[in-house]
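The chain that follows stands alone, in the form predicted on its own, written as structure tokens.
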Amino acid sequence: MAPLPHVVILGAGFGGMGVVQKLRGAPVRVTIIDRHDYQTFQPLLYQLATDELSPADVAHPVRETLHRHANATFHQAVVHSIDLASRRVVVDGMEPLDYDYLVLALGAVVSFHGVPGAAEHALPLYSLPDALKLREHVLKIFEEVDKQPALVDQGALNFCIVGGGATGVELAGALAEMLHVDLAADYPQMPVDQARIILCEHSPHVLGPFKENLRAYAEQALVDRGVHVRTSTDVKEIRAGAVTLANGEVLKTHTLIWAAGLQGNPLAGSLGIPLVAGGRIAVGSDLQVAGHPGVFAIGDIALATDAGTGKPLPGLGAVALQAGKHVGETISRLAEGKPAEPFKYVDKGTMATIGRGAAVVELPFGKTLTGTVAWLAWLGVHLSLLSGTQEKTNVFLEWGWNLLTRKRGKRIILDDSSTDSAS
């Protein structure tokens, strides 16, 4: 008998998981490999950095995923490169991996759009690690303001973020709820009601995709909870301790947070194929990467196109999953000897939460929600969308306990090395 077709998965996202999903029982092999045994569920990892939930409650480990897939495996490992030409992976520790189809779901990684100082001090909210870090610098920056309040006048009770975006705004919110409420019961001594969060978005609208009925809604909650909201704002520079904005003011500082943008990961650099802006991969309508049959690219290092309008798709998870389920289906297709169909995207709508209460929804064909409604929405939606029943079942208790005491998870510093203030 004939091998079976290899199906190799760079990348256990949303859409590497997609693709996986599609393929169970299918007439292939499937070798999927990342360099994290977990998938992490990227929309809530601002609750992670303001210690809503726990990372189990975010990360759902690989292997267990593929307990009923008896076609698959997987391996935890760094992809070292790609060789288009010869339909083969180098993967650090491994032998070659040779492919009849190639599924590139590799993600990206941060761009800091040359800001002098970003990539040295500013903390970016892209992965697990990235959240983690970021939870326990704002908790170490409380600690050092207790041992010494003259902080206070150098900026260390600044909390500035950068990007206007949904992370941005979705952070900003859970940052302010979890300093003036849970920090300022914590720290009852310290002047936590002059801890300031100052959002800073180049363009004139927080949450620039969304209706402007819903980006007006969104600022005004934001400065309901405090927050100070600059529009039309750049930022010049980031150095230890302040930033530079591009009219010259200068903002004291100790926690600059970075949610202005991706770009493709630097693996599509070195296919040897033409990239698009943030240097991510082009694909056709069914997602294939042009020249290369059988080779698809979805999720963040991919751009695709609404098959409808003809615009660029959002890099949301969504997006992701509905593609990698489509990737899947077709090399099912074509492993059956059948023609590839084109991706269809389907709008199901599009949300961001600003805090307890109040949230955006966009939903398709112009319809619109604001509020208590949109934030249960939210909630339900995002629940939905998590892996396992075990981490569905402990966000749903997380954010009940939340609902009703108003209490966050257990505030502990596990990195006991001394904070870094210069960050």
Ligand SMILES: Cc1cc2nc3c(=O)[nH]c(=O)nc-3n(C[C@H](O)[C@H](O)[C@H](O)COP(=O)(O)OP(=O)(O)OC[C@H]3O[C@@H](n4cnc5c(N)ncnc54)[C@H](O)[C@@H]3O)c2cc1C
Given for the second form:
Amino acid sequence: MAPLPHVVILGAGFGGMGVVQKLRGAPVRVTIIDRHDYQTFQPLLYQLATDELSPADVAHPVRETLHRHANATFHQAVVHSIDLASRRVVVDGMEPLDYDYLVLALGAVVSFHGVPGAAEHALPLYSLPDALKLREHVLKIFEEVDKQPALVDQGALNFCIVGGGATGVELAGALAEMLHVDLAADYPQMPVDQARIILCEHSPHVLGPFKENLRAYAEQALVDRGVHVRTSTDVKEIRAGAVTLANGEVLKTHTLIWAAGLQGNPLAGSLGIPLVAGGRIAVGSDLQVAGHPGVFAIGDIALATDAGTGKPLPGLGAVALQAGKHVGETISRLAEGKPAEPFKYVDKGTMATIGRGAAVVELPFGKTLTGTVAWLAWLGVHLSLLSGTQEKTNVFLEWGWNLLTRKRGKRIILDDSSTDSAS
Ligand SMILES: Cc1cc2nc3c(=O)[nH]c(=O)nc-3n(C[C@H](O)[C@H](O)[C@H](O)COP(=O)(O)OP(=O)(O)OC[C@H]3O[C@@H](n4cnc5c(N)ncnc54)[C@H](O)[C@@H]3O)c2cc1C
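Can you give me the structure for the form predicted in complex with the ligand, which would complement the form predicted on its own we have just seen?
Let us now look at the entire complex, which starts with that chain.
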């Protein structure tokens, strides 16, 4: 009997795990590689960074997902290089993997757009370790100011967020609630009312891709929560303890959070294929890489075009998951000698939350929602996207409790090394 075709999936995020789902029971051998042994649910990283949820709520063990996938094997390992010509992947600490089908689902990395000092001093929010680091950083800042109140004059309670897209807006809202409600109660002697969250956005609006009424709602909801929204504001340089804006103004801060952009995983640049804007791999309508049959790229590492509108698809978990499922089905079809079919993204709407009871939702066909209804819709959609039943239950219960008590998680500092001043 001929050996089963070998499918190698690089990356166990939304895209990679979408592929795995559809290959369950298919006549193929599946190998999944990821540097982490868990799938991260990035849309809830703000809640982790601001202590609303715990790490286990926003990550799901890949090995547990695979319990019912007899044809799949997982290895926690770092992908070192990919040779498309010899159809081989080199993974640190393992024998090289030869493949019949390859799925590139390695996501993106933070892009600092060449802003001097950003790589050294900014705190990004893209991974679970990033979120934990940010959470610890904020808690440590408060402990430092508690001991040395003079630090307030040096900007220790100024929290600067660069980027007014969904990441920056959601984080600003969550941070405002954490500072002004929870930390204000934890540090009654501290002038927490002097804490400032400054959101710097290059364009004239926050939430650029959303409709005008939703952008205006989000901006007002942030202002109502005490966030200083600085639109049409570029950051020129970041130094230890300060940020210089393009207009020459200097903002003192010990916390600079970078939410201003991503680029495709750098491994895309080593493939020897042309990349498009943002270092992403352009794929055909069936999500295959041109000139490399059987090689697919999905999610944040790829740039796919909507078959319906002809527009590029956004870097969203929903896009990555649907693309992954489509690739899983395509591989099954190809293995059976059937042709691939084009990917059609089903847009169920885009949304962002600003905080408790405040969110914006843009539904397909132009309808919009704001306020509590939008927030409940956001909550429902994000709960349903979570991987495991246990995560869904935990998150539901934790949030339910938070809502009732207006409290969040256990604010304890795990890393007891000295305060890690980001900038
Ligand atoms: C803070 C934040 C909030 C977001 N909110 C939303 C939202 O509300 N709704 C929404 O739809 N989308 C949201 N997104 C976007 C969404 O999370 C991404 O579009 C989605 O995760 C992309 O899926 P992916 O599979 O392409 O990549 P990822 O989910 O990032 O998975 C890539 C995987 O590759 C692994 N990897 C990378 N390099 C290597 C290597 N060299 N070796 C081994 N493994 C490697 C990583 O560990 C990771 O597990 C948000 C993103 C962020 C950062």
